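In structure tokens, one chain follows: the form predicted on its own.
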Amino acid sequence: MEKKTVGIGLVGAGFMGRCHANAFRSVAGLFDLPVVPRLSMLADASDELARRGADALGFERSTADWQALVRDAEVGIVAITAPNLLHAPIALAAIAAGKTVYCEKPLSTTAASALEMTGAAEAAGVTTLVGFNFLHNPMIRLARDIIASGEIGEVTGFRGRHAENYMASPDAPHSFRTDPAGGGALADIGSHIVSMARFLIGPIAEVQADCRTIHPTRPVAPGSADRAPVEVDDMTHALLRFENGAAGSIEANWAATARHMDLSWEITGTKGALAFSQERMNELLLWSGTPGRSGYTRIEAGPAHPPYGAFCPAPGHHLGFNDLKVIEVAELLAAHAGQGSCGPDFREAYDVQRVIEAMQESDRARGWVTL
């Protein structure tokens, strides 16, 4: 029997459009789904843009108008790539359309309206998914499932940081990244520590955050000789007291040197650790606190840490960034034809921004603030 088909709209056709695009094309050969996406239509910025976007991603038409993309008929999934300061307006107007919504992170620049687009995809009772695509690594959910067990006992400490270098040079120029209505290194990059902290640990109750930026003054365009002030952090630093106790720190940095993709952290509990790395995302370090056995074990990725074997039938031969995507993917197509559910929604999404908001907040208030 043919499956049925589910019409994509990707708004935006930038690196994560790209990304998206790919991973509705490969996820059908990998994944037995109960609907296949079909790239239906692609928006930008202008006709021209959209046209070559659609073009190269192997989408069926293209426009220049993204809410004629929300509004058409064949799309039943819209995949927001946009800048940031567009993810409220597009995702509430397919939110009333009544389309599943596909979003990248951050969700919004506000925890204000961030909690509009959760409290209408609620109210509407559509399936979002927010593009937290390092939550869908099998090590990840390994090491959740190892705290779950218990067999590092009980969680005391937290240590975490998302460091790139992309932004380094003074001379990296501004864009919507360094807007202050929602740029920043801590909402750009720090959203996906804090999400890993919570998605590991569990809530973070309070937090103290220094924010600085490293660089003063940016070019306004690229290779413009012209500069304008940076009003985001470059680097921010905070310490975290999560709700079940456990204490720690998170660093966000884009002006790191020599750091290309950073996003690591740290746990101790009672009885044992953990501890994983980006740049090695196909393994996890294990201390178990066994007698005689100092050091942590290496658990390498391999088909017994579901989806990997969907992917290879063997052990050591790595998965990569944008495998992840095809996984998040396959949980949000699952969701759509109602078999399950997919995460981080809208929800989920919504309350790393407000952690966000509260670290801000305690840069400029100096001293601890309470979610």
Given for the second form:
There are 4 protein chains.
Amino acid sequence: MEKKTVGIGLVGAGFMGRCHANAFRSVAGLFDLPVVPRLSMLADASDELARRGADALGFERSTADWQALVRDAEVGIVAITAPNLLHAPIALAAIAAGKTVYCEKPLSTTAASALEMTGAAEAAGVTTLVGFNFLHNPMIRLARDIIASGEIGEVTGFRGRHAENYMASPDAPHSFRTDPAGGGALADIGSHIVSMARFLIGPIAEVQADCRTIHPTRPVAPGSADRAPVEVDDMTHALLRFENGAAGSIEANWAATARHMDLSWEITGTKGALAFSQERMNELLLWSGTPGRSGYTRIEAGPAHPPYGAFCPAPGHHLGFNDLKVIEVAELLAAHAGQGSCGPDFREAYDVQRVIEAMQESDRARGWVTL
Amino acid sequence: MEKKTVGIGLVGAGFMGRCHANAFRSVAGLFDLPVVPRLSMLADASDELARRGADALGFERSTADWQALVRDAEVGIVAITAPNLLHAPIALAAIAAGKTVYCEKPLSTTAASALEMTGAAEAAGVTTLVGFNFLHNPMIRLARDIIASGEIGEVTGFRGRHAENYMASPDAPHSFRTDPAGGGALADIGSHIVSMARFLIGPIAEVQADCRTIHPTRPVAPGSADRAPVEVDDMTHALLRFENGAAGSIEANWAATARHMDLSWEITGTKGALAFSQERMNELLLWSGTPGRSGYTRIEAGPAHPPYGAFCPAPGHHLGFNDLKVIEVAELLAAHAGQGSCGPDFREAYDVQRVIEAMQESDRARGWVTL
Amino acid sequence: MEKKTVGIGLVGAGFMGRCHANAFRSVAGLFDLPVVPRLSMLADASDELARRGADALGFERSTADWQALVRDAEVGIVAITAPNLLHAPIALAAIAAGKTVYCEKPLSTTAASALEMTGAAEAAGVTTLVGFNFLHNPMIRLARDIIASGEIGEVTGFRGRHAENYMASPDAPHSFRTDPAGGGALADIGSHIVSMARFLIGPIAEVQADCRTIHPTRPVAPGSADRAPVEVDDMTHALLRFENGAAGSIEANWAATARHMDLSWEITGTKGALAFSQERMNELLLWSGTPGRSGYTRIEAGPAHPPYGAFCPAPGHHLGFNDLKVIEVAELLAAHAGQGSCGPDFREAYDVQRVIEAMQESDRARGWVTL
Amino acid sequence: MEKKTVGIGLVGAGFMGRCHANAFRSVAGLFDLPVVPRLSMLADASDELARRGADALGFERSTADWQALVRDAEVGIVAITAPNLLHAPIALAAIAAGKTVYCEKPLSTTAASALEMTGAAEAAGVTTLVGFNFLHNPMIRLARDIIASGEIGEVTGFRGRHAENYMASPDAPHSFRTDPAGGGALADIGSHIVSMARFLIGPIAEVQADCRTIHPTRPVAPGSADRAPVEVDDMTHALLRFENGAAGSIEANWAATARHMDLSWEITGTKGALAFSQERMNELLLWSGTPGRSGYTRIEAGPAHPPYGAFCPAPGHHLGFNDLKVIEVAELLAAHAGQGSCGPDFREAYDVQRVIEAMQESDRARGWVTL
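Could you switch over to the form predicted together with a further copy of the same chain, since the one displayed so far is the form predicted on its own?
Below, the chain from earlier opens the complete complex, with every other chain and molecule after it.
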């Protein structure tokens, strides 16, 4: 029996576009899906770019007009990896067309516009998913299950961080990342650690942040000798209190010289603790207190931690970053076919963005901000 | 301009078959290839199995007759993931048909038959590749480049291991793995550390091994109460001397309770050292001796380590096990199109097998065996 | 030629008193000192306790009257390990008697009284030392030298923590540690990470803290069923800005279930970075950016890192916690003999205490406090 | 009540002599001992050296005549840190004088002479102890207890190593270490991993070794341009079988460029496993197999692991190398006072030496040697 298919319409063929395409190509051979993706159409900024992208990534058709893609009858899922400023108009058009919408993070450049997108999606009843791919790691799900089970007791403390070094050089140029509308280290990567904190512990009630610009100017373009002022943060440290009473801190830092992917945290509970870093994404540390034998146990990912088994029947064989995107897409396809809901959806992405904006506001106000 | 394609004929749809199929599906979206794979035909033990495999893995056609697949005009590359005993007949038929042959390890169950396959391939001038996928890790290539550059001086010592726990239980049953023809921990996983030692340091001149059976009997089938004697090793420790004068030891152990994938080694040179474990496959440790600052540096995989960049433009994002297979397949396709040679080829796999058999012989003889 | 000796008068024979005594007994055999300590007199709360302490720790004489000890002609150095409330009166009396004063941390229970002690010591011109022993680790000094040399560029970020679990249980009872005068996790162990931040980076300009009480009541005594409210913090997270422009955060937590001694930090500079944890106190991580080889180098303590060589001529042999106290005492004795100054002195301990109190004030005020 | 004392007579004031003296000075303040050591007399090669050593290390008297020391009425324990060739005559004289004998490893330069010393000690009924100090680490004792309890099942495999780099340079000169009588990496440091293997698992039944000289010549003296051939091993890899059926390998290597103190092992049992490295001597890794949560647990040393508590009442505060010597001396003093026996005694040291010599013989014979 032939499986049902769904046409994928991808907008944007850059880094994340390639990553989406790869996930859609791989997923059907790894997961038993209710609906199989077809790489139907790719849109990019020009006909030429779109055609080349479609050839490279294996899409059937291409267009320079994302509106045509959104309206296309064969397209059931619109995947948005376009520049951040375009997320809102594309998503709103896709929602209006009744399509499932799969959008890269950040959902939008402002919480206000993210809320508008969320409201539209909820009113239309369409399935949405935002690409906080790190949440789909089997070890992160294991962590959530452990916390939910009460195994580490009540959560008391959280200490999180997302630190990379891609903007560490004062000569890393301006780009959309440094645009005051939605830019800065906190918005760009701090959103990952905020989303993970929420995923694992729950809503955040209050924040107090210190946003710092390390390099006051940057080149206006790659290699340019002209420099322009930087208006966004390179590094933010923040205090946070969760609704359930836990408290802690986060750091977002894109000038963390020594770090490539330190999306990491320790969660302390009254009976145990958990620790994780994306630097060793196939491991979770779990502390339990057998007398004389207490210590962190290094759990290696394996088939006991779904959906690892979809990739390999043997433990210890390592998932990679691109595999997280495959898991994300598998859940999207299941939700599109009506089998459960996927997450994080637009509502969740909006809530993350509210936390980010509250942190930015607390920095300006030099005091706590309640959400 | 449409790219040239090559038809893939896959024999076997088990664990490694899925892994091959996934790699062939993914590779064209990640690598810029001279020839693009088409999943042309899948063969399995019955029509039904083959048809189901083809559906699940995305092959165009299926057959219960691997001979038909090997002769098929659309098939340019024959990929063999069938049981080990079938490697030789399938490969020989594919060679006779002038096909590129991509065979899972071990190449065959005996060195003699591996030599026959090697001779046939070399006489026919066909491209061959054997699936020692761990060699395709960018960090392993970095290690080889560092050694070749002389950066760690002359290699003096090697200490290697491949330890897993999939046969640690006395109730893990008999299977092809425990077949005296080609079975045992040394042949099954010891071959990985032997191939890696050769890849990094060069030919092995002499060996002395101690092969041990830990569990004298195992169930004749999964869950069976009937037990039959085990004639192969569960654990082998071996001494080895390389042609270039370096010396060391390896361990092969499939009853290593605490280990899932400890394919690991330390290589000592006169000026520096390197260390690696597949447990942290995205890291390479490099020692260098700045006074007062000497120590192992933990290098994280990134675009500076080709072909990592084909998967992700940002460092620290982790490749997974399946990605190694994609790299392997990318090289196979390039070699098939006449762009350089890929490796390890049949000749190399035969040489690995000779080392394995010399170790087994040294165990029986209780003395050194010269290769 | 006989060496000059100095009489040690120790007040308090508990955990830290034993530790002091051990250090004074060991130091002369390990360091080449200008003056050799004699264990002259020990004072404790009663004649009996003092006599037993003196016997156990090898002191020549004992007394229940610390005032007699302070005045004793043979005592040149007064070592104070008595309860925190007694630090001030004992130290002030010792200063008045012209003695060198070696005081355990915290210097006093309030910054005001610490300032009075500091003023008295400076006016009298006596040598003082406060027991922030973790600063005397050769790896911490190596870190300071590296920072001072400019090797990691300008320091931009600091992320520090002192987390232990000795008060993690809700049944850990009240004690001097939970006394509102000078108690709480921040004062008790947060002072270590604050002193280390100052030692490595310099003065702190502004703070904003969140002090939390995790367990609202605790037993009034060990094993008691009666519980009394807790008025001090179990866990504090704080933001901080340094005078030199660096920014960061600290955590002080004595209810960190999984941690015994996580006095740890990462310091990011514009050209490199350093990381350390007391959990692996014989290692320092130094990041430097050789292209394709960048990463953290794990430096193991050895004779290249003074004064490690005083303990062992071979690298990698590990110093322990008690050895840090021996180093502290060696520096105290040298300073007492007029060979340089030791640190941290009373002034530095007072400055640490001001930071602690500013954090507590910022918590109450829910805003930044400038020092 | 004054405690009984015992006079210590130390022969040799070099690295290990200082280490002994420090341990004897410290031990009484840390352990509750039945007998307290007095640093009674120190012997060295000349009056001048002995006098200076005694001053530096705090001994009451000194002598250039070790025979006088051995006969001295106040000396109850003779501690031997003299050159290896002198171990036998000093120990035999001390045994004849009825003294407790505390000898640094190796017990002697040949197994034959070690056997003679053992026979003499046993005939005289004197207490003996040989300085395999690494065995006294609380984490090693914890490992032995865990193995003895059956918690990891039957031991099946052992993989051990002692690797350092103090002879890695071809310009490291000849010394007693390269003397064919008792020299070489295997005898010098391989003895530590052999003693630890025996301590943890039991007697070794068969061995097969490969002894390699990496640098064929070395300077005849430090800094000399004259070089002489090297007749001992720089690196040995060996296979071993234990009497209880376990099997494994060891490496001894003093030219291991990247290693300062890699005295390390992994022990695999049928139900669990243990791993340790002296590089992190305050940690023991214990594997246990809770489904979905299996992994190595990193146990940090603390008061739950005697005699850690003698040094510090709080966990995680780290013992150092010198502390191991203090533990060794505490046990020696207890055994001297008739409270239990200490170990490893001369018999055990002889057995270790037999294993070393069997390995050397197996290298020459190119085959297994049965003990």
